[in-house]
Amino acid sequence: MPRLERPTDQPIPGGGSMFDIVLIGAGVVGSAIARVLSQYRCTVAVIEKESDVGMAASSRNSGVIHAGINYAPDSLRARFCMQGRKLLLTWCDELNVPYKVCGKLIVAPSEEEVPGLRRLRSTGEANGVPGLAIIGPNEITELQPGIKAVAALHVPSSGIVSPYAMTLAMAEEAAVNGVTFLLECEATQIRPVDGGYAVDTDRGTVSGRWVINSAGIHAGHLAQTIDPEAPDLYPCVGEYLILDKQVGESLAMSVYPAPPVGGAGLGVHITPTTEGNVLLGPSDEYVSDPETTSCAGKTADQLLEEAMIMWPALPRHLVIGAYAGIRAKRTSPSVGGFGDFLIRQTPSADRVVHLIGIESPGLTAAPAIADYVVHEILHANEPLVQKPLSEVVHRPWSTRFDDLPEEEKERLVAKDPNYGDIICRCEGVTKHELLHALNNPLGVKTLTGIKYRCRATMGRCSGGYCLPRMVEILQEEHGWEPDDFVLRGPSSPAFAGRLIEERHD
């Protein structure tokens, strides 16, 4: 049988041709952009250099959707932040999107830091946010037992969000609706052809009548091929811990410490999910490598003793995993704190168009980011068809089977008996969504890709009793071959060879 198609075996589509847009990476906010450009008669090609959308920052970040307390008035962050929150909660239900509006508890462990919380919200009230609060230690406790703190300031209409299921429902929807994903295509230059712009890439090149880099912490790098005044980027690391979904039961909101003054990051914090599990970071460090994920023991040690300032009694035994993500920092480490987005036309070529400096809240900003770039840039320049609602294909997210009433599992398993075959205990996976994950609208085919769109391996036991069940099913009934069993792409195979060769008598 031969081997597992990857995207690099595909010729780069169009034979030459120039789309009307080319989108340089597919994190939350280029996925975004790519959904909300679907809904328009022109072609679109996203080009991403990992082998599934979402898997830098876009997935590896603390999923809350933000209020907007933490950006000065008038700023693009603040700007974005506030309009987006509202668009990505109406995305989240056109997209069936598991989010939560929780709300957030700022606290300050002593008196020496609630001045911080009262001039966050000054520049909460000043932004528009609603119903911000300082409390005292009754009120908190009221709000999330085990909280120690002199005072907090209520962030009411704060949530959480699943971002890697965001960022992916956004690309399939955008897929299924004509955009053409191009996996595994890393873009190293952007340069003026007749007509348009070529982005060169390690399999070949693709041109646009427009281009926009939305390339994460390569955005700078890509811009300065093109665009010599463009700013560099700073690449900052965070680790985070994950708890038990045990944990999670104890936790009803966010719980941020008092903002450090001139830190990278918001502070350590402690965040529940819509999956149930608690999340504690970020830790933040200027790094030389962007694509660094690795985490240290030190850094867990740091993040448990910071968590455990405002929540001692957390239940440090009950880590189960790490992970650490990229921030794409306009400020260098000899400044600190924090930049504005920057949107940049190249004076020289203005239908390139760069998004630099997207750190937090691009999660929050996404939508109101697209919305911007879209109808404020591209349409205002050269007017956008919109297509008939007849012809928009909606595709919302896969309601998970183990967060179904009952009967409606029952009916489930009466139509499909692969709805009965649980292959992920922790996570109630069935075989059914093993098999509808496989079969997603951008052909990704990577261990993680299945474990970001149903949960298999994401549990406490991190895929000790599903990854062989997996493997067997794909092997057996999709003819997978131990060469095809990848982690994140090429460079990360699964397994090393066989323990034992088989013989052929």
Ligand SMILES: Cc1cc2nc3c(=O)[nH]c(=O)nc-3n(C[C@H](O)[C@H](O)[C@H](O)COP(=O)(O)OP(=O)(O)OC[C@H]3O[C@@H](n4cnc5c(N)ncnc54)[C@H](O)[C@@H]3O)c2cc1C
Contents of the next structure:
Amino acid sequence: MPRLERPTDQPIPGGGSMFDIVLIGAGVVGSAIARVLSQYRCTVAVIEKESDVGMAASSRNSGVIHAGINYAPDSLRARFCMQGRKLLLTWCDELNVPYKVCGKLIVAPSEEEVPGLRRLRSTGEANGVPGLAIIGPNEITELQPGIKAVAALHVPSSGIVSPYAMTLAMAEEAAVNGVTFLLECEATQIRPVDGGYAVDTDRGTVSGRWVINSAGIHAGHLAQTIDPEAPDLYPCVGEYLILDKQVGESLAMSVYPAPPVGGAGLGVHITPTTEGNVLLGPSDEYVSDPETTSCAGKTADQLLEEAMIMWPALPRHLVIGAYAGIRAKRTSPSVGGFGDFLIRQTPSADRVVHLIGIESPGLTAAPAIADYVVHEILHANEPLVQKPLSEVVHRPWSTRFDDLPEEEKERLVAKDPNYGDIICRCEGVTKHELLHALNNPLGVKTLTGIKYRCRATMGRCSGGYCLPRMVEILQEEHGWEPDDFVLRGPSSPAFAGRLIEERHD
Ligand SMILES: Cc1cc2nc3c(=O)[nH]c(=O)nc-3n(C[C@H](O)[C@H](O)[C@H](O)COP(=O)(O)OP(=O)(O)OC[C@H]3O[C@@H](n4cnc5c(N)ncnc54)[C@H](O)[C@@H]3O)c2cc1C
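Just the form predicted alone so far, so send over the form predicted in complex with the ligand.
To see the whole picture, the full complex is given below, headed by that same chain.
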């Protein structure tokens, strides 16, 4: 059998060819920019160091659509949060990405925290956030039973979105509309060349007339290769616990504490996910390794303890998993708190644009950041030509089979028996969905990539049932060799070796 094709088999476009725009980093921000650009007549290459898009902060966050109460009114965070929230809901409708405007409660466990709620309310009102109200214990219980607090700020316009589905859907739509994605390709330097800029990578050089640096936690030091005055970024890890869907049935909206003064995050919150689970977290701890994603047992205890101040009866035995994400902070550990987003055109090379310190609410703000970069920087500098609508392909995210009405399920099973073959019991994933995930337009073949696209292995058994079934299908029907099974990329093989020799009776 031939070896499975890998992203590194795709040659780097060299030989003097120059893209109109080279984007570095395919998180939610880079993918949003790629989506907007794919609606124009221009050539775009996206350089991404991982084997798939959205594998860093963009899939490792709370998935909360922020309303705009936490940011100083004259800041870019406030502006892009307010504009981004509106655009995000429209984009989710266009892309069929799951979201819910379920609202949020910010709770004061004691009278001491009530002034903090008032401050948030006035900031929110200055930013134009609608419907903010400080409510008492009875109204809290009506909205969310089980919460212990003397008062809460109700933020009805807050919501939740599937962060990884959002990023993948935007990138996949950009790819079908002609954007070139170079995965497993790490940018190391940006430098001027005749007619534009060269981005040196570990696989060769990609050149562009414009370069957009959207490399998340690495955006600062990558910027410094051409723009020595660009600021440093400080990694700050946020760990989460995932609770079983049983818990999701009793949580209607996100519940946050009043934000800790000077803290690096918004405090440990309890939030539902669009898939029905519940998240507890995140912690906030500055770290030296910007790639760390490990979770510690002692942090888990601390997250449970803090969440149970707000929800004393929280069923702590229903924790089914954990994950961690890295904040790209502009404020050092000694300063703490939050810095503003920085969108910086290099003074000596103004067609190299750096997006630095895009921490929370970067997920909410991503569509507005993309709109700003494309229209107010690129287009304002040299007009881009829009493609006619008939040329733009829409690629909606697939509705999960499990979420379809019974009659529709029956119709699909009659059409294709692969819909009737449930390969993941916890999440109700069908063989059809597995194969659809495998045929993604980015050519991603990692097990994590398949997981994010169809949710197989995301349930409470963590792959105990579905992983062997997936392996069987991919080996027997698609000719995968053991070495082809990798989790996140080539450095994480799924199989270490064979324990027993195959028997040929
Ligand atoms: C714990 C936590 C909770 C959060 N909660 C929320 C929330 O609820 N709501 C909200 O709105 N926001 C939230 N955020 C913020 C949000 O997740 C981020 O602002 C957003 O994901 C940033 O997107 P990005 O594309 O800039 O960065 P990233 O997602 O980090 O993407 C950067 C990409 O660049 C790639 N890359 C890096 N270096 C290179 C290189 N040298 N060459 C090629 N590729 C490279 C990376 O692999 C990555 O794919 C949270 C963040 C964290 C960490």
